[in-house]
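Below you'll find only one chain, the form predicted on its own, shown as structure tokens.
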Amino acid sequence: MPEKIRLGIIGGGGDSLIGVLHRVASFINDNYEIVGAVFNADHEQSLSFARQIDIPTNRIYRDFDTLIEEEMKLLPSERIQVCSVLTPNFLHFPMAKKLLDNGFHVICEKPMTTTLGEARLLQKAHEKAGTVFALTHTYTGYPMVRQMREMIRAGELGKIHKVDARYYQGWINSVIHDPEERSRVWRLNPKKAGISSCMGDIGVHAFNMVEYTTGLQVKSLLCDFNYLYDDNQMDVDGTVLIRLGQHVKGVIRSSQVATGEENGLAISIYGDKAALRWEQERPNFLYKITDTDPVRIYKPGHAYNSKLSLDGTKLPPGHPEGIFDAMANIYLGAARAIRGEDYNDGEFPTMTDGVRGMTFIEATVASHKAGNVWVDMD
């Protein structure tokens, strides 16, 4: 077994869902060891949390800048190799850029930045650094999503002509109707969340799934947002018509006020030979449908699946794999890249996906503000 990769964590302390997801994912394939962190803005809370999860406190730093400064004093064989950035959106860009500028590998939560301009600056910093940058569009790590990608690449659907992706949640419905409550939610604060809430947080996942699975790029789009209240500055619901080619059309539907919905990410891809359908809440089932044959169901771990799908499967058939495993597959791919090993380009989203995501978010906002018009994604 190769020596473990030295991992630093920025954010994700306390009861953070994203924090435990990343920590568990990094441990699953035995590739990483957390050696340093700034879990919280409050140093005492950061120290307390490190003790709680049994991580030595000698490299739990007071703040992010101190982490960079102190780690750079260490020998390359001792310092953090890769940092996971798990902070609110507005901190992704400055932190990721400073890490890249100092030669660190980066694993970053999405959206990668809060503006397309920042994304392009980060892309230049990444090109200069030559290090690994992985963006955690977690759902690309599911074995059946990877199977979907490989089947489409192999031409099993024929010529694609229709895509339908949706991501429905209902959690903001419980706070959006009370002015005081919604004022306390950082995702509804443009200074912290960026220019979009719903499309920037979850719609971009559906967009990424479309491009990841089909291998096609969205060329233009038309967006209609719903803010629910005149004094609410952030979208909480949106519908986006997309064009991926002259005769390849589709829709991306996203909502944080879909009452009763939990984490309803789903995607269907339709071709002239067949179609594929996958749902995040039932991640171990991939459905292939045609006009002439019975429905065919693919499940993880079977020999009929692609190499990429099987590489992301840890358990025998019949043992469900979930969100922790999906994130772990992204960490596994990043570990291979950090070590200079061969890896499939579908193993983890990259800087390119981050720039595409920000292009999508800004295009949706521009389309809506201009009166729901078609906007190019060049």
Second form
4 protein chains.
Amino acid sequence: MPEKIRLGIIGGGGDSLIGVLHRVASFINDNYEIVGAVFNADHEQSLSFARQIDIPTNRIYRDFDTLIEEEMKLLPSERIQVCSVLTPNFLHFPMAKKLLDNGFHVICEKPMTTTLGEARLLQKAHEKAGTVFALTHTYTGYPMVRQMREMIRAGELGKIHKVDARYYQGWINSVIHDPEERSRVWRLNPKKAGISSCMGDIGVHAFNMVEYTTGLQVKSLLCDFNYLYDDNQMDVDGTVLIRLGQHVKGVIRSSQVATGEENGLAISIYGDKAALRWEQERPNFLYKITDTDPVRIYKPGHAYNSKLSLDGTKLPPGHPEGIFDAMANIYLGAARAIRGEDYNDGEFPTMTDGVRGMTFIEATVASHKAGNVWVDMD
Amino acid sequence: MPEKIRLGIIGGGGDSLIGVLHRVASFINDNYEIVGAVFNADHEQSLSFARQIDIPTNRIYRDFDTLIEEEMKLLPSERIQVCSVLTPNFLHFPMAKKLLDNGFHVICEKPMTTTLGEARLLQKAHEKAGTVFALTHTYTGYPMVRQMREMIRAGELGKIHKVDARYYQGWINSVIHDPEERSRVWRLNPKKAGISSCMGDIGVHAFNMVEYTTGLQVKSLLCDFNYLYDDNQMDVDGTVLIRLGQHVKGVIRSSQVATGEENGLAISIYGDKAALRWEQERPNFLYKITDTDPVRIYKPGHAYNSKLSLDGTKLPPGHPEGIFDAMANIYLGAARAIRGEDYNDGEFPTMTDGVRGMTFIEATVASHKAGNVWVDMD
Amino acid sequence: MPEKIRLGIIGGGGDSLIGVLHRVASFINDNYEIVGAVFNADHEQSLSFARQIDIPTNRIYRDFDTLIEEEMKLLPSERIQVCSVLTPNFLHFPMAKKLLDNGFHVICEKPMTTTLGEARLLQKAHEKAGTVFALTHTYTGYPMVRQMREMIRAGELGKIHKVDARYYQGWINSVIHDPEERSRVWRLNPKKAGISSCMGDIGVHAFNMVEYTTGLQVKSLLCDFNYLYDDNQMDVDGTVLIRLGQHVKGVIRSSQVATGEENGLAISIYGDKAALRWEQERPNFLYKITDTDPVRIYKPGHAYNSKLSLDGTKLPPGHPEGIFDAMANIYLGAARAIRGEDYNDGEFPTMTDGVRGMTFIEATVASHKAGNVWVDMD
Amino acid sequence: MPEKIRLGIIGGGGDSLIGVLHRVASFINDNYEIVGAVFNADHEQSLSFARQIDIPTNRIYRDFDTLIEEEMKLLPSERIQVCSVLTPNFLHFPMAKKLLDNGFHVICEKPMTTTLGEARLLQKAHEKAGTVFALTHTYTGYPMVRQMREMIRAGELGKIHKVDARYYQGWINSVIHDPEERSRVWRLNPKKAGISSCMGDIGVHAFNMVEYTTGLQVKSLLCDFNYLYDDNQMDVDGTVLIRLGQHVKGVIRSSQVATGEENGLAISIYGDKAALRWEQERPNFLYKITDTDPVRIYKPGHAYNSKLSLDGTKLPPGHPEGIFDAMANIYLGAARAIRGEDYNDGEFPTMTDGVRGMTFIEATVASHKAGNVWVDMD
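Could you drop in the structure for the form predicted together with another copy of the chain? We only have the form predicted on its own so far.
After this comes the whole thing, all chains and molecules, with the earlier chain placed first.
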């Protein structure tokens, strides 16, 4: 293994949860070293956080543009190689684009952009740059999600006939039901959060999981949102009927008012031979069911798993790894790509996933606004 | 307790699964005695079955009409009081109607009829007869489903915002994928099975569960079916978007090609205070979840349960009761009604449930055929 | 099937839980008809209960001796064939013995007797009578327990190396911690309840399950009881180290002060090839685990199950059957034996199980009282 | 937060699982920086591993003694502050002792030593040194284990009456049943592995968990081992009856031939008011059960948890953290202690836990060898 990849971080300072998730994930497989950052819009806080986590402050920049400017002055052998973009949603696009335009690799939080138009512009910038772009759909980093994908690829389900994915959370309850709170919070403000709350924030993960595991594309969809209150402009709940390639039908359910649900992402794929079920809150258990045999529970780290799955497990069976490890697997895949090493398809979500995600979000909004009609994803 | 209720059985002979379910259920609480029957269209088989289960053969009739005719000749104090109708679907309506017209109480398997038109005719016959009509939506007999209903009634969930019900089975796989089989089986033949397979056979249970537990009515729906093959005329899978009273939205998912699913009925109701989750295959566990407190698992037989729930449990906590006991609870409720005793709303499904169910089935078909549009349930 | 077996019931009247369990179990497979009974020591209550459950009162006898006397006057073709003995523990022995001595078949609740001496006398009476004696170790009636036994017999676990069984309940808490209550209750009074509370009431079920599923015999044991209070003379908790044939070691854990446990019987058997785990409160799930393969969950009603298991399931997979059905399976096995039909070893617990159980209980008491030393079971 | 703690690593190079666990754990909360190491007995491999994980090689020493010698030459402000000892068991004692004697803080893998005598010598060295000594009983780092401890401390269980802990694994099957393998492997060689395999390797974790969660001490024990084969000198399975303070009784079960069990550590504590249950393989679910209320499931990150528990969770509820995070919590506690900050009792296992563990192991061996008799732990 060559020396560590020089990583820059944009955002994620202070108590940021996404910050600790990315930082730890970058450490886990000994591939990255944080060499530069703009942790916070406030430069003093940025410096203070760098000191707190004991990172040298000489490359903690005043702002994003300064980071680019100063790093470009450094020799390529010293320069940040890849930047993790952890800023508020509306900044993902301009920052990622400028990074790509300047030849950096990018690890970008989702949603990749706030519109499909931006996504397509970013895709072009990426094609031109030829660097690595990884989108952190974290859940695809779980070993048993990867195992699911590989079992489907290997034909273990036979012809797929039905897809059912769900992402339910309850957290928005505490703001949605209070008129003042819901008018104030940025997440329910379309000017700040983009065109969708529920589908854009979590539904898109369920969508990504469907395409990731099945290898099929959603061709068209019909969506019904729920806003709950007349004065609320953002979806906080929605159900999407989907039609995929190979005449597969399915449903994606997403809610932020599913009281008591914590991070309830779950997916079931039904083929004519067998089906697979997985839930994010018990990530180390993958169920294979058939009409005739005992239920099988697959767990990480066993030799029966695929290479893609085993690659994402560090300890022997029975030692639970969790979401930090899932994110670390995505960083691991990106590291391989950045280093020009071989890596398997499916090791990290790409620009294509980002464009698909934005297409999905815009299509759900379009379907709902047109009165719950079918909208093409093409 | 007065003497046992005189029960007649139509259908359910031989190896019939529905037969053993009803027969055992009628025994369980010591309320019924089988005194007459037409177990089978073939009279010899009917007699032979009566001998096999050691029931006197003198009132095992040649056919249904003979049963009515002969029983009507008996004194009211000897005559069958209630008949369980366990025949193929298309016979439910004519038989139940004739029974009601002759003053019998009726316990009827679902679907109650094959069309909404029939259901309304039956409803009128029932209003005229004034006898008891119980529809065996078996799952409402489970103590924890009843507990769910009572907790919602008591306001423990607050304002309901989201409803999610599912009924997934895999059993049709073995016939649907074989061209000859699927052309032959009566269940996929609209002439014999009515207008819907998946929604009519199992989706309607999920629908009934939604209305039973929430006390809300589905006002309109939008449905997408899947037939899988061009030469198949019956839905084997479908997803229904629903809108209920009080601006509640939800989804009902139903499939007969959900490979590996056995009898996967499940329901989640989300209110602004709490949510409840229940699954048929683990019927003795009811989950109450909130955004702030530990998850609570309610189990049968504890003093914290409602009267309606406790009434349906015979043994102390930890002694699993199952589907025979659920059906027995419905027979128990019907017995109370037949005897003119007090009984609680919710002890057994009624004619109203039957009419609602047929309305639902017809609405799903109408919505699908019109291109997945919203259809009113009124 | 010939006509129903004529069943007498001793005890189990009124609100008796064991009464309803046996009565329903006898109905379930259409094999038995209750023709005589002494439901209660109080004859009026016995008659009243017979009327309540609508059983003819002409053979509701004043007391047990009268039942024997009067039934013996009847023709064999009219006489009670089998009696279920559901009376308090200390009456099991004299009643079962008198029944056997008079040529009746017997279905007896456990513990079979209150001492091993009685058990051996009963065994002799049984050998002499040559009738059927079934002991209601109910849990061996569950289809997945039977499947466990058959899988072990078929060698699926390889050489067994470890056995771990548990029966934990919390119900005695409400009496044990109150000085007055614990001095009053018959269960903690050795004069009324025999030599053991916890081990005699529930530990013996765990022991029976070990011998039933493995086919091995416990050869010696070392036991430590807990009485909790100096003024309490009965064990309310105990752990037993066991040594079985074939050099197998294991442990049986039993407690009535395991707060919050309802009916927590569970068993794990570990062989060198695989292991099996089963829990009474989720009776329809049997886990097979190995060091190298996905966990397998076996469920009732599937064709992959053994004949002995399938025989005990009435409905298709996914329709939960419970403890009434387990008991009904034992009644079914007894019916086959009473009718002289073929039946499989393992269909119902026998006199041998009863003697083994009493041997176990006495050995645990002896071991504890001698200061936790090894005691032979021979 | 001051700058990072300078960490040295002894052992854990190459593919070592314990190595990656400690290394990642040290990163997770931004408290440690690895500045020196002897990753491997082979210096070239040690250097090569340092390059692989991109750690400066200038302080990668030839051997442990050189590390001490060279580090002692450095200024205290540059010197390694704490060393993680990850070497084979028999080296824990001499290395930890020398580190303490030279004023280093120590983080030590378990078993702390190979004999109780060594443990007591180490304890004295520690008292003299006055530095921090943390023993990595990893499982006490799980948030829900900490919650368990705090709930018990707060009296939520009332008076404890019963303790039941288990640690079952199946991994030794692959060597124990092969005569050559079992004669060769160091773990089953008492000269290399110490006096106990099963109890020393895993049983001691269950023991530690009992004392950690209850705050009670095991006073005496009675143990029965299983060696399986005459030519095997090490226990691969054992059951221990325990008596704790306050007249509590319990059982610790441990096995390495529990086929199919992966890392099956589990603990149940029963009080007169309530009980708590936890399993290592589902570490984010803590069950509280009582005789009268719904079961409660506690999960990490909720405000209802204790401070000690919340301190060990980084993300909101529903984002599964695992064993790396548990170990990281122990490193976090040790960091606080090393920095002289306030920390809570229970944040990391100490020398006292190490001495208790060795006392337990020696007592189990003594009890077994004396013929399964009670042995005091004092």
